[in-house]
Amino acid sequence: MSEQSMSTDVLVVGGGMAGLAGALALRENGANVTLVERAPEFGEVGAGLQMAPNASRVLKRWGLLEKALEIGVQPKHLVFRDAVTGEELTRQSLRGEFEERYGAPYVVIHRSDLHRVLLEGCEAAGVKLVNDVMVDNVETLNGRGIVHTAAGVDYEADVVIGADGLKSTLRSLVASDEPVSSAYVAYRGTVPITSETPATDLEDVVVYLGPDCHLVQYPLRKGELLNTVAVFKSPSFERGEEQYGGVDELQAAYKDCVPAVQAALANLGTSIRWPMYDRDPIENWVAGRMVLLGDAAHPMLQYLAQGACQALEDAAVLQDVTAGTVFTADGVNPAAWDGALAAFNSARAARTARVQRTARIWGESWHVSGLGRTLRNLLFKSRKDNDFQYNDWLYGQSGEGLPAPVAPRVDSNAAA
């Protein structure tokens, strides 16, 4: 330890969605939690995200679901269409039987709004939040995690949660891999909804599937904004260029799509594009008293809309495996951390690896052409609404590898 040092039960590295969720989960169990973030302020960039029931159940547990619903939107359907013909391929109703089956709603919400809900939850729970902290390394000494920072201030904790994202520094403690390029990039945009916006765009999540491209639209902020995401295979990204000086690739990717898709490109912000990466699954996330969480452990492509959802699942499982072991009615038992981390890793690694691999395959099926497109369309059209065989493994309440659930906190914000 350096002369300047701080001690805490739990030190979380990273103030994104995963870090805030992990911090809140362990604070709910009674831990003294400090979260450090490299940025000078907390915030989240991007546009909308889809929060499936496996994630909204976690917010419900923490008494935060109502806050998310106050600013988010509950779409009526998830609709898939062929981008070249406009033909509807299949749809899933997202209310009624769907919500009853999975015990929570499907919600679309701006990333910054969900981040704020989690941040305010951490603040209210008493998580210590510290900005402008660059973590260089973590080591385990005498059964404690020692976090070394660029400023020379060390943190000592019973356990360190590495939630520093896709390009995680702490992942190098358990793996020597690098992010994997998908060859696809995204442009995103949100625009105000006006009287000219098609009414169906205010009710549903709509996905247009095209050869080497797709486009997603759905409403945000109680129907005030329309969120649009265009994802396509980029020749310049395949050459190694993360950013690109023009929008000719964007226009070319959608040239054969229906007018509704081409018109939606005007909603996009084109000053920055988002290269799509993931990583290959790894079985071990633990190094001594450091464990990875969220994208640091299992970054995935966006096709299942599960990146933030799996981070929330991680936090819920970590909460469960430490309740009654590390955090007991008799107080804190730091010696139990090793077993708890092993149990967490065992419960989550196979589950998230399946989601990562399925997201890759799902994305490939969206972007096929020729005979592959014909067969995909036939398969999609053969599916009936409320056929749950493709959803249960992902959204079902037994799918997360959770031990006995922790009862939701009862307070004025708890969901009904």
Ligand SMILES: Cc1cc2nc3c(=O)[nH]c(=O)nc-3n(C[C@H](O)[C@H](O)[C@H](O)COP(=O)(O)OP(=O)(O)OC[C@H]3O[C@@H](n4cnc5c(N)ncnc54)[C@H](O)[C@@H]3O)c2cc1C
Given for the second form:
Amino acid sequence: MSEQSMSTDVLVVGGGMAGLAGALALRENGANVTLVERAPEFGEVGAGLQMAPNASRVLKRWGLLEKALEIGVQPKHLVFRDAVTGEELTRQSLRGEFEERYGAPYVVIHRSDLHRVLLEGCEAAGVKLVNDVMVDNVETLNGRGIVHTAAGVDYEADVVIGADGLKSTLRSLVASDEPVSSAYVAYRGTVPITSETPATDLEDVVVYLGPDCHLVQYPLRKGELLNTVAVFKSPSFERGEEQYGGVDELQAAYKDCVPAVQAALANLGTSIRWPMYDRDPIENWVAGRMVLLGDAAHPMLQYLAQGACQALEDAAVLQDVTAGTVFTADGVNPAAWDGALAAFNSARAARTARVQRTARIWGESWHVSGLGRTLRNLLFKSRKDNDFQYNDWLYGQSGEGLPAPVAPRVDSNAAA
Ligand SMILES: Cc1cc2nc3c(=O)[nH]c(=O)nc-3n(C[C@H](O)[C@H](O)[C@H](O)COP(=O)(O)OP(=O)(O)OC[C@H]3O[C@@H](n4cnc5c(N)ncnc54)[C@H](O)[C@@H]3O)c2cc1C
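For the form predicted in complex with the named molecule instead of the form predicted alone, what are the coordinates?
After this comes the whole thing, all chains and molecules, with the earlier chain placed first.
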């Protein structure tokens, strides 16, 4: 240990959605938590994010749902359309029975807004937040995690949470794998909703399904902004080119789509392209006193809109398994961390692996052509709006690997 080392109960590496959620969850249990982030400032790039009830229930647990709702949108429906004909294939109502069944709303929110809600939650709870810290490695010595940083300042903690994202450095402690490219590339953008904006589906999440491409649109910021995401298979990736998925390919990918889809391409920012990666599921996320969380543990393709949602679930389950074991009424019991990490890993790995695998298959079904497309469309059209058979495993309130049901929050400021 260097002389400059700093000691804490929990050290979180990474200030994305997963790191902030993990930090807040353990702080809620009473831990002293320090979160370090390599970027000079906290924040998120990108546009909108769909937050399904399995994640909004977690915000509800932490008393943050109201804040998210103040700046987000509760869409009326999730609508699937064929991108070539524009025909509606199926729709899922997202309010009423849906919300009652899953105990929380479906919310679409700007990424930077959700990130800020979590960041402010951490600040208010007393998480120590530190920027400009690049973590190089973590080792476990005498039952404590030692975090080595590029600047040579070490941290030491009872446990280290590796929430360092898809390209995680800390994942190499448990696996020697690499991110897997899906050959698909996304472009995203948000534009103001004005009187010129086509009025169709403006209160819904709409997904246009096309051969080797799809396009998603939904409103953000109380309906002031329109979020658009276009995702397509890159021919230059298939040819083995390193820089794949340029703007020329974007236009070409949608040439057979209806005018509404082609017009929506004008809403996209083209300075950043987002190659889509995931990884194969792994069973073990724990190395000594280091555990992975969020994309570092289970990066997934975005088709189920669940990456951040699963990170919130992770955090809530970590909160559950450490309450009363590591963090007790008598104080912190660091010896209980090994059992708690094993319980967390075992609760979460199977569920997140299922989400990772299902996301791949779900994406494939979106991009089919020919007979596959005909059959997909028939199946989608035969589905009734109140059919929850495909949703329950993902959004349901109880099941293997899920956080405990939301308990009503006790407001400490309320008059006795
Ligand atoms: C196009 C697209 C659409 C998506 N849509 C949705 C959606 O609708 N709903 C949903 O739930 N999910 C969605 N996702 C997934 C979601 O964005 C991610 O799963 C989520 O943001 C991952 O959060 P994270 O904190 O695990 O990782 P990240 O956001 O990558 O955060 C990792 C953090 O760690 C920091 N870091 C990395 N290495 C180090 C280091 N060595 N030292 C210190 N700091 C480090 C990074 O700077 C970063 O801040 C989508 C993803 C994409 C690409």
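Under this definition, the rigid core comprises the largest set of C-alpha atoms superposing within 1.5 Å between the forms. Only a predicted model underlies this, so the values are computations on that prediction, with no experimental measurement involved. Numbering follows the first chain given and starts at 1.
Gly246 shows a C-alpha shift of 2 Å or greater between these two forms [criterion: core-superposed Cα displacement of 2 Å].
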